[in-house]
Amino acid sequence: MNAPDAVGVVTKSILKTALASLGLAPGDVVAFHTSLSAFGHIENGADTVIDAILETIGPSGTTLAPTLTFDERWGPECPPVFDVRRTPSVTGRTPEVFRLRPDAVRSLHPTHSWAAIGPRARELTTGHEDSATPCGPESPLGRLARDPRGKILLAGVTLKSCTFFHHCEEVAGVPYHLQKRPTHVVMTDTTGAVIERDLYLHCWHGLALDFTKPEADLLRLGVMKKAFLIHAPLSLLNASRTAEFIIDKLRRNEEYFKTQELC
């Protein structure tokens, strides 16, 4: 893997080699999480990182970046109101930039939206609106998970910020991850149409999680590899294999990634 310059700069061409080297190839259908400050100087920033993904696994791959829009207000007292081209993503920086790009498409939800770039974006995307769940198997990561070339990429951020092992809690049916009743939401898509659905919401309280555990585990059996760019932690996850181990161990023991009550 290259080292940064002299100065502590990376570089798209730096970045491309790490993620080449942890696995990341022409034609994967990748979901991305990242933070910037984790690299310390990022030259050009988000879009140094997008573009580096996205020349990563080529013209023939697909990139996803989550665009969410939570708020622990929200429920069937307090529903969320959504527009896909105007409401703003709450994960950052690198997201954000990513779904303003003009070929961008994004997902209608009213939390977790993800935009997608890339010739499956709108397969991926389309009927979000009609997942009951978030996360479920139409959701745009339920369909990552089935897919041979879909992996998770994590740069600069750890397994805390897996937002796709939301998608296995809703797959086991673990009894903490959702509201208990369904929120009526209000969306604007992009033609400005507006759509109703009534949608099962996260549910924002109850257990502290450690989304870190199964780390070791996904290391050892090779469905997840691990590398540091500077102090900066990358990682990338094989779909698939991480949907299959992690809901069998929810299916197993539901409280797998429990730590604690809440207050």
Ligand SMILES: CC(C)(COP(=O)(O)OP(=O)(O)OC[C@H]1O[C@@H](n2cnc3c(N)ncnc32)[C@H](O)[C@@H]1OP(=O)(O)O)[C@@H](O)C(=O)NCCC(=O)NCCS
Second form
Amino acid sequence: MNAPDAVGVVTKSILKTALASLGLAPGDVVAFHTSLSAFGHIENGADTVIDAILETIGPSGTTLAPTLTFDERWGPECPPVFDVRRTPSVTGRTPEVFRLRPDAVRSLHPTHSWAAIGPRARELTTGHEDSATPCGPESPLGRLARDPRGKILLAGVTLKSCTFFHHCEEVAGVPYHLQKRPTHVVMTDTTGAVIERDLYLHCWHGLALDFTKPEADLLRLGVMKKAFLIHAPLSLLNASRTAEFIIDKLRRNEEYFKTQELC
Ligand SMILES: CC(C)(COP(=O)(O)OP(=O)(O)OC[C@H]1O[C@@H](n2cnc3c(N)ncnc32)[C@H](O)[C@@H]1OP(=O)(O)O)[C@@H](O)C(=O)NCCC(=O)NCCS
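With the form predicted on its own done, generate the form predicted in complex with the ligand in the same format.
Okay, now the whole complex, with that chain kicking things off.
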């Protein structure tokens, strides 16, 4: 894999080379999770990461950024309020810079919204508010799972950040991922219209989970490819094959991800 330049700065071209060598290709639909600081110094920070992804997948590709907004207190007695234009995400600087780009389209969901850029951005994000659960089949992640070009990029982070596993948990019907009662949520869309829905939110007080557990198997099966840039891990997963593997594991054992330690 390409090394950073002599003064240790990661440039866009270094990142692009690294992404391409992992298998990210023109026309892909890719959801990413990031940590900027894991790379030491990235020239121009978040914009470089975003541009490296957009340029690697080209104009026919679509990128999804996690613009999640959660608070462990949220539930029927403490409902979230969400404005798709203004509510900041809590998943790092890169998704936040991404969602504020003029061509980004953000899905309407009080906790698990995704922003997208690319020709399939609307198709992937539309109607998230009508999905009763955060990561179901008609959420952006559900649509990613069905896309033969769907991929997940972990840049500077590990499988601990892989929200896609919650989609797998939903499909497998594990009992711990969702709150038992729906929450009445009030959201504001891009036009300023108020949208109200009764949604099942993620349960933040469920099992302690270890999402890194499947890494060795996913690597062995070629579903996941991993490399390092500086000391930062860079991984790319095939979304549909990941879903197939994880859903099967969870159907055999709904506590597959369970760990004694908090992660
Ligand atoms: C929480 C998390 C975002 C923290 O990572 P991080 O690298 O500290 O934060 P960011 O990616 O937001 O990058 C900003 C930080 O990078 C550093 N930074 C700033 N500019 C930088 C640059 N040009 N190059 C490298 N690092 C830089 C700074 O430390 C900055 O922190 P500051 O804003 O407090 O000064 C990360 O660990 C993580 O979990 N990412 C995945 C989140 C996610 O998608 N979760 C989904 C499941 S819940």
